[in-house]
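The form predicted on its own is given below as one chain in structure tokens.
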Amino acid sequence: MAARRVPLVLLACGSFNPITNQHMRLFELARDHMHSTGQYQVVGGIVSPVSDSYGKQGLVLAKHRVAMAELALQSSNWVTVDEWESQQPDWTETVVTMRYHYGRILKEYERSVGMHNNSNPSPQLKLLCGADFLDTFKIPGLWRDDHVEELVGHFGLVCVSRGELQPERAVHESDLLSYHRHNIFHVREWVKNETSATEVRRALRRGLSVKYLLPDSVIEYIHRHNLYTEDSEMRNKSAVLRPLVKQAQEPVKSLDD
């Protein structure tokens, strides 16, 4: 008898400033890949926009980023937007966001199972990211080692290749990532799409078309609320990213140390 597949939820954290077609494409690529392993059944996807306190230059208000993500995902029957992270008064570490969602997923699972004996595997949650995400682990002061350990060891990553980036090299060059390489899934995107939210914002500031890079509903929302102007790009210009400030409050080692 074939083993039952593990129910899997994919979580994507980020600015989504704004959400693009490529962001949504990551979910489809990751689902296909995880199904192809024969071990997992993807049962849901979550988009979790970062809070306003992140401090990134040009970051528009969370209420707009959440609204745009909701519009973009109206066509999806399995990926949803969650506001919890975006509503936090301070920037939330990725691991903390993972813990929150995993706790909620487990509660729903236990409620559905009830008191019945159940031999089905418990659901899992993995972080969905682009290959460039792995390189952030090398930035001194950005990540706590225990958070990286929990993220890749307990939860796991599904990394989709972007352009010429090679996530395998980032894993090879880190002892910690290499140790947990069995829990880091590499997804190759053969139909290359280099859509960048940064370039989208630049085009919008210059009055250029972004049609087919974003859903029409998102483009209409941006124009209706006059988002991504020269003024909005100056937001947080002199600010230091909140992760760097927050992590500096306690000693942190780079994974290369």
Given for the second form:
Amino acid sequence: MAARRVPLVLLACGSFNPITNQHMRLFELARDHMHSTGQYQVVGGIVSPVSDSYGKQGLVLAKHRVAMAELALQSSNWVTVDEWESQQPDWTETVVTMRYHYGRILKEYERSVGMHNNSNPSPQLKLLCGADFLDTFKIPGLWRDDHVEELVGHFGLVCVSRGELQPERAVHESDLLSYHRHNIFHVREWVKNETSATEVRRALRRGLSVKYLLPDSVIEYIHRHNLYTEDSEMRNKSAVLRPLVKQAQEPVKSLDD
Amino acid sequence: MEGHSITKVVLLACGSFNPITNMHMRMFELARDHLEDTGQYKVVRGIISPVGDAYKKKGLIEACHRLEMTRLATESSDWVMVDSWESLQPEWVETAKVVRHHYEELLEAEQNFDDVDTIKYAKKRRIEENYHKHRDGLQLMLLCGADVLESFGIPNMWKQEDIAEIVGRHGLVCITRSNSDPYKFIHQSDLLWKYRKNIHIVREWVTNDISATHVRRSLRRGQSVRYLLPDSVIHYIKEHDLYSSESEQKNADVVLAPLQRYTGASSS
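Having displayed the form predicted on its own, please output the structure of the form predicted in complex with the partner chain.
Next comes the full complex, this chain leading.
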């Protein structure tokens, strides 16, 4: 008897400053890949823009970033935007956001399936990210060890890269990541596409076209609200990234509490 | 009026567009930004001219589909449009002829705009005179990728006089990716070097390699191509069930039209 596929939800955390076609491609590529393993059924995707208190340079107001993501995802029938993280008073650790969403997903699932049906596998939530994300684990003070453990060990990562071997090397070079390598899924986008939100903001500052890099509705929103100027890019210029400050101060409840 | 005059430019892109992708559309945007940034040009129109079926490229699906997909993709653009003339010709048409055709049409449109003389032969003569004179007023430039520029070097792919006409009398706007060196290629060709002032190289700092080949491959494998091309084009492809393993085998054992034509001529 064939094993039932695990219902899977993909969560992407990030600035989405602004959301681009490249971000939305990540979901498409990840879904195709996870389906092709034969073990998963991707049932949803969540875009979770970071809150303003993240303190990253050039970050425009969360309300705009959420609105743009909503416009971009209007035509998607499986990926949605979630405002929870952006509305928290302080920056939220990625695992805390994951725990929140997983709790909702589980509750929803149990409600629709019924608690006593043991033959169906429980849903899973995995973090969807780009190749550069794995390298951020090395940055001192940005991640807590127990969080990385929970993120890759308990939840899991779906990491999309552009055909280079850098993400696999990053896993190889970290004992912690290596230990959980079975829970880190590598998805390759063979098409080299370096169109990042940074490049989009740069083009907008210089009055250059960004058409076909992000949906027309998002471009229109940007022009209407005059987002992404030289001034907006100077925001938070001398600020320290919030995670570096917060995590030096106090610990967060771990999974065992 | 003193001071420099701004030349109006129309960009013409020839190719398979099999299918059209966001990368094709981006080329127009990049070219326009680049030319207008020089302060010497104003890009007034973009024309996409899909090649005819007689080109015989492997995997080339019917022109009627490629035209419609391109039309759908240009719907949201207020300056780029699709043109069917080339695809409707019974035989494959050399790019230089396509350029010539569109340039003549543009000149005629300009003529009609300010011409009250309705005598046909006088108009025709005026068009021929203005073919050279109008260079300052309106220019048609061929928009292409670095691969087209480099194809000038492939034996029997282009006639030398055609290259001379395109870069000499008109102009070339070439979008390059970071892994090619167009300047070196121009330097190594006496013909291109002669007309280097008419060759505009647009450096694509941000690589965007969404090739139609990759799109067709993904479609064959049932993988998502969402956000690589407009939704309306994807919808059309699904609706008409285009791009399968069968469609990719089309023309597999046939020789590309230009190679067939020029190889035949050189052997006579």
